[in-house]
Amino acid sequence: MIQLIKIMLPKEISKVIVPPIKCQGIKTKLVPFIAKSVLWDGNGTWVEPFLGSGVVAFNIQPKKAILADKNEHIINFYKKIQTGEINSSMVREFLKENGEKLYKEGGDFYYKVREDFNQRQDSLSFLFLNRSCFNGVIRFNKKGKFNVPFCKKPDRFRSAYITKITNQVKVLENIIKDKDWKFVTADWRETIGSARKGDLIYVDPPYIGRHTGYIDVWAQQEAEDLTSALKRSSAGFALSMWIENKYRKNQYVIDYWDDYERKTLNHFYHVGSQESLRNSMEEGLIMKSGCFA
């Protein structure tokens, strides 16, 4: 029998590694909780069907991983860091040059970049838009066009901000280079279907009824199908999911995961148009038997 060992944050890291891509619902503040809650021997493959910003994988740093998302722009950005097609020096130069233009031209320049990105789908332009759009939202219309408005901060890319993003890319260059990681654009069904016994699937799906942040709405049926796929899989899994907030409990958890053990953490999300709308939420980590620390 393989002895389970706890996968922890690397000892040399004094704080959570923050990725250069921003996504709403990013698990930055939950990474220590996730890392301390998971038991896995690390000999299989770490599988993520909803990579998003990548913050969990970049901090757990498994030796082997399949990191997937249906958003091709996120995947392509990280693939290019992996291959060296994008590096921190290029990011600094690009953001400095275009940040100066944004400062001079304001929103007009932002929309020029957005239009150009929707034509050419350049990865550096995607990063620029992600870090200068409203609230860091990643959203595309039904034609696949990025449609998030400008954040109305023409001085967005000050020197310190550019350095911060550049350093985030540099950290990823060092993390990714010696790892057996595959970044793939794929539907979650394909990704979960590829997992085998000994692998660990980390799942952070959208909330039911909410816009996925890309094109579609995450529907009840999708959530039910995901539940069935995880329960059928021979791999271990850890499912991140909100449990309850000030106003209600998550009926999906009650209906489909009530008989599974979970660990919880009270977490405060900085989203909402007014401070009074920004309430705490109980987050949970639901795991297959044998995967709890």
Ligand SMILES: C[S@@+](CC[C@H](N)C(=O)[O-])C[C@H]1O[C@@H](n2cnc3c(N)ncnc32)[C@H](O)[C@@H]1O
Given for the second form:
Amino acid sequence: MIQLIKIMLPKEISKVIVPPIKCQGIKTKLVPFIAKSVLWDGNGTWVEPFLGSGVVAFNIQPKKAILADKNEHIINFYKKIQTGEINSSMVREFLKENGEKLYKEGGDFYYKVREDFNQRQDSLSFLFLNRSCFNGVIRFNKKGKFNVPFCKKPDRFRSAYITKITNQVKVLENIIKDKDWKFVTADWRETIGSARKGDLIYVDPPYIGRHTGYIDVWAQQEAEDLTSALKRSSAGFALSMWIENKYRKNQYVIDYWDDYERKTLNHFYHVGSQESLRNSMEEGLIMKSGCFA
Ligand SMILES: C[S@@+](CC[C@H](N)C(=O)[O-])C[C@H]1O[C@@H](n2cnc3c(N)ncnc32)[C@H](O)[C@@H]1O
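Cool, the form predicted on its own is there; where's the form predicted together with the named molecule?
What follows is the entire complex, opening with the chain shown before.
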């Protein structure tokens, strides 16, 4: 009898699930490309050491996963959705109440919430700041204080926007509930170190070789250590990396990954508000042999 073998990846994704948290380098546009490029049976653990917004895992939806990031605020937010400590109704209420105050008091209120968040580190305030700060970036100063300025739109939390965020949380509640997922605050070394044969590590580090404004400055040494850890691991891996833009090629890829196979995708990003100012970027997925779809 022929037995059908179920595989997790490759997978066709026609509608991307968008997470409630935004971050620099979010892979919303690249999720379909990632999902159809990787080969993995899904029997082991999906290991994601640089979770960011979580958009990749939330779309792949592995049964078992370790979803880690050094940013404890992201991890705590998702952990609380998992335990039910935060739910979509609470999100709606919180954004409605605080959105009205933002409308009345403007920037002063945003900075009040930011100050309060830096004292108490409340997850709902983190969401509020993430969705009303400048460009949806996550950035902390050397003392670990969130320091992104206001987006300068006091009417940010209009009812359609609140509904959109609330729905994003609701969708996530449903995805998380039947999964064996562990959200962990950890440095990537620990996360990659825990991966075993049969697991798939999806790696999306802060942009190497550029100023990033992430929690830590991503140093050259760190990039080299990451390369060695991946090459040493007995697990499979897929590494997201920009390959080249209009101005230059990524030297890190040339130096460390030239002998590895990769799939690439060209996409455009806008510079400023004008449609005509578009730059092309080649994005790549560098994979361990055996992980190619
Ligand atoms: C490019 S972002 C990941 C984006 C994510 N794939 C997405 O689509 O939203 C990189 C992430 O790495 C995290 N990070 C930076 N340094 C780290 C470290 N040493 N260990 C673990 N995570 C780290 C940042 O907090 C950030 O969330």
